[in-house]
Each structure stands twice: as structure tokens, then as C-alpha cells.
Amino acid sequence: MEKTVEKPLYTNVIMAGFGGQGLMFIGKLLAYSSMKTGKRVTWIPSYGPEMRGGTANCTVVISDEEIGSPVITSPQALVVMNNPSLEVFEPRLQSSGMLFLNSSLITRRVSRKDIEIVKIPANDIAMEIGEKRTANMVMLGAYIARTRVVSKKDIFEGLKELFGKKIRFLDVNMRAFEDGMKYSQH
């Protein structure tokens, strides 16, 4: 009988949109949340010169193994929040990567067909619970439940170290994760 090796885990994603939609805060959230599974991680954050409101972006990369550089140029996926940050990753995402969409702030269409498509319309789902900024969970949520680089479990976890006393968001933050997780699975 034929042992199967499992490979290790080597993924990357960035994580773009406008500052103030919280995607520096799910990005580390991430990294956060699977460095405290014994992964190895790196978290880069890169903000437009305007910052709130300009463009901000950061880069997750997330391994079994020693990381030989958190510089990512051709990521495995995109989690993008806006039409500026779609014009800009979109040529640089790896053929057969994952483009995480916000459908609800993206009007722009896709021009790439060698990739995945995940339409998420997290700034609609995140008004149906009652807070429109996390939307950025949504978005989480979705990239989670396609790609199961961590668990639900340990996003939870690493959000309630990482909320501290602001306990109040935890529940709102935790529901908008779980419905991006609901809505990719369509």
C-alpha cells in the first residue's frame, strides 16, 4: 500500500479595498488566528498616501514552514473591497486563484476567465444585521469557509483576544462572519 504525503501548507492572499473598511483588522485577524494554530505567518500592511478613505491593502501569508519572504507579487487570492483595489489585483492574482468580490461596492466587471469568481455582497449583508461595517467579517467569513485555511473556531477565538473589552462588537463581528460563510456556499 502507496503512503500518501501530505504537502504542507503554503497560501497566501491580499486583502484590498479603501482604508476604514477594516481589512488591515480581518487580515489580522487572520494571521493572528492561525499563529496561534502553530502556523508560521507574515502580515504586511500597505496604505495609500490618503489613508481613511484612500486605498489600503495588506498581504497574509500563511505556512506550515518557514516563510522565505512575505512579498507576494501573484497571489493564490484576492479579497477585494472596491473598484480601485479590483483594477489594480486583479492582473497580478494567479491563474486559477480566488477572487473574493465585494458585489455590493464593485460595479466593474471581471475581465479575467482563468479564475474563481466569489460574488459576495458583503456591505448588503452586513446592513441586514444592523451594522454596516463589517462588512470586512463578510468577507472574512467567505474566504474561510472556501479556502478552510483555519477554523471557524479559531477565528472566533483569535476575535475575542484580539476585541479585549470591546465585548459588545464580538457578537455582531461573529454573526457577520458566520452569514459570508453561509452566503459562499451557495
Contents of the next structure:
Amino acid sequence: MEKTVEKPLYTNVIMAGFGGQGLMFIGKLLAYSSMKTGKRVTWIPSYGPEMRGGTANCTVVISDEEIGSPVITSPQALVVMNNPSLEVFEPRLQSSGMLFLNSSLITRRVSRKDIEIVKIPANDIAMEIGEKRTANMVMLGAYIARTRVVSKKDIFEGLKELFGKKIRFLDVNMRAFEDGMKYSQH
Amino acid sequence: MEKKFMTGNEAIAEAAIQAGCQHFFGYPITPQSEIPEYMSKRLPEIGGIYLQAESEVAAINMLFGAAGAGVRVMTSSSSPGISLMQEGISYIAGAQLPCVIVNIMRGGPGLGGIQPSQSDYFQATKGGGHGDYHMLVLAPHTVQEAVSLTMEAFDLADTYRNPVMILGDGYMGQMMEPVEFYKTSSPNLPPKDWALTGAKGRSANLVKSLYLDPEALEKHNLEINRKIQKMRKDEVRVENYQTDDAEVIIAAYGTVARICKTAIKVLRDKGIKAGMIRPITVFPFPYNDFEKLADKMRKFLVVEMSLGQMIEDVKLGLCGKAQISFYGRTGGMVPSYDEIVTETEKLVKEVG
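Form predicted on its own already given; the form predicted in complex with the partner chain follows:
Next comes the full complex, and the chain you just saw is listed first.
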């Protein structure tokens, strides 16, 4: 890819799905890995009576400059993993924004024509790897492959640090991430 | 120094520990339960005391006792819990004891909701409890600022022998940001020769707020008031953000202030020179800084997550010299920067 004049980075994304799908975690991982590369970051969760099976979302802002609002009305990108989240957030995506959707679970039709849609069968890819709980990492892989906010290496380093004691799950999560990257590129 | 990635709640708790707070009493309530959770894990590790009280009423009175013994002590709660603590806060202020109280505000009145709010401004800045007293109230707008203000809060409490409040909201508590924990140099603090540490070899100390003789109580209140006047003179903190060339000024504090920073960027891209005045101490309030701005500027927009509480202090500060407009969301709704942009544009177009 050709490099043009360096503009200060500013990007944001809302990630949404069922509680338990790991959206909060990949949001944190993205923010943490970006912080490690010297960026300013904010991560803000929807908090409330959500639980496993309910809906949950988080907003991540990544910037070279001071971050004002951590709350974003119209995000530049959207990672959604279930139908209710698509319903809530599709209208809020910026025009020409990127929608990453989990096509394994989302049956709802996308009505917007002014956005870029990346469909990832995240649960199916995760099942192939043999660990269905890594569907979130598949989605993050797709997001990173298409946005290049940080590198794969940055994410893997962040993952190692955040995982700490759960290190035995590291390989399968890294593989899920890579498969998500690969899938979104073809 | 290595940056840590923490929620506002965790960062406040860690900052307190690093400021020498080894005693914490509290009771869980959303959206601040991560503070007691963090304390319950960390304090035993460093030989401190974490105790989950049976209620907020009990927690604040445990603070009263520990503060009377001269140790650094903190509690945290959210709006309804802070209401329950008001009697104890008044007693602590009356007995002139230092402590730190964190209020991570949620929507009220009553049990209200659990989403962010700033509707405890009156309670925090104008008293809350009974009697002639004030807390010193610090309102951070980033997680990093929450760290530095929490550390400072303990020094201020010891300096003034007065309760200090950290006033945040649900988003401040739940949001994660990179933070660094700088070792701050404490000012020369007065010795705690009033503390109840056992009177062996010295005359007994007495910590109380009861003065039945009105002459004595008046004298006591005047003594408290001297401290409050000194706070008003020495402790006012404020940020003037892009105010130099501004044609319209937004007044906001806490989380709302950072949303306003984004609104100001959008407004400036559209050619409207907006700036912001952000009280960092909401008590003492930066009245003089508002008055100074009023001499140059005629239009002010106050933005709050309440139906208009800080606006009363803004009016006092502006002394009738400027046109004031208000935008507030309530009940846990958070104003977006688009809404703030629209409100500012409206005010700019209005003929003053």
C-alpha cells in the first residue's frame, strides 16, 4: 500500500453482541494493543443489567491526539455479532463506514447502501478451529485486516499480556485471529 | 514510566493506595463497585484494612472513627449511597477530620437508575448534610486526572482537616484509559496532634461535633469557616480550554467537559470559535475566572448531565454580564457532541 502524507490517526469502533460472545474482551484487547504502540485510547462499556445472553457493547476510540468524547454517536466502524446488535447499531454507522458482521448468526438483512459490509462466518470459522469461543477473535482479525489500526504482532503481544494465566488458550486465539484476517481479505 | 490500562474505578482505588490510604470502608453499589472490589483485594496484600460495612450509614461512621485515629481513610459510593452518608459527613466536617469520599454519580432522584449523571452537584457543593460546612470537591474529566486528584485529595484533607470529595460519574468509573502513577511530593502537612492515638504521656485529645453552648459553637463554626475561606482563596482549580479567541464559551465539568472538547473541535472546523471553561474544583467554584471571561465574552452555554445545577454557580460568577443558555440531559442520558454543537450554534445565532 502506498503511503501518503501522515495524518494524525483518529478512529473509533463500536463492538456489540450477546453478553458472553467476548465483544468487551476484543474491545479491550484492541485498545490495550493500541496503547502499547503509543496511541491514546479510551474504552467504554455499556454497563448495566446485562449478562450472558443479553446484549453488550463497547466503544473504543484510538487517536494520536487527546481524546475528547469517549462516547460516539456515529462510529466509523461497527463489529456486530448478533441480530439485536445489528438492529440497534446499523442506523448509527457513519456513511461509508465499515460494518463487520458475524454471518454465522446474523440473519437480518442490512438495509444501508452507503456503507461497506464485511461478512464473516465467525462461529463457523471458530468451530473449524475447534474452539467455538474464539469467534470474537475471528471478528477482530477481520477488523484489523481491513482497518490496519495496529498490526497483527501488536495484537498478539497484547493478547499475551492480557491473557496472563490463561496462556494455554493463546494459540487457538491467535489462530482464530489469523483465520479472520485471511477470510476478510478474499 | 509504564502505562497501565485501567477503569476509572480501579485507577481511583490504586491512586488512593499509593497516596497512603490503608483503610477503606464501603458498601457495593453500581456503578462504582469496582472500587471496593479492588480495595478488598489490594488492601490485605499491603497490610491495610478493607471492611464491607452493613450499610452506607455504617461505612461513613467507620470512616469517622478511623479518621479520628489519624489514618488515611476513604469510602466510595454512588448517589443513593452518598445520600445515606450525609449525616456522617456532617459529623466528620464538624469534628474537623480528614477523609476522602468518592461519589460516582448515577441518575436520581430516589433509587433512580445506574447510568451516568451529574445531578448530585448541589448535594456535593452546597452541603448535603446539615450545618455550616463545605467539602472540597474535585471533579476529574479523565482517568489520569482522577488519579492525580485522588492522590491530592488526601493531602488536601489532611491540610484542611476536612472531608474531600471526588465527584465522578458512571462513565468516569467504567471507562478504561491509560494511566501513569506519578509519585507526587506531598506538601508540608500539619502534624496530626489532634488524633486519638492513646494519650499515654500527653494530655487527652477529644474529637467531637457537639457544642451545646451557642457561643462555643459559633466560635467553632467560625474556625471551620476560616478554613473554607482559605480553600476559596488557595484551592480553586480551573481549565481554560481554547478561550483566548473564543466568541462563545461552554461551561462544563467531568465527563461532559471532555465530550464538549470534541464538540469544540467540530465547531471550530465549522468556523465557530468556541472555547470552554472547566471547573476542576466545583467547590471552591472558580467564580473569579468566570467573571474575568465575562468581561471579554457575552455568550455562555452551560452543559450538564442534570437539569441545571452548576448553572447557578455560573450565574453567580458571571454577575449578570453575559447571556447564559443551558443544555442538559438527565436520568442517565449523556449529551452527545452533536447535540452540544447544535445548541452552541443556536446560541451563536441568537441576537444577544
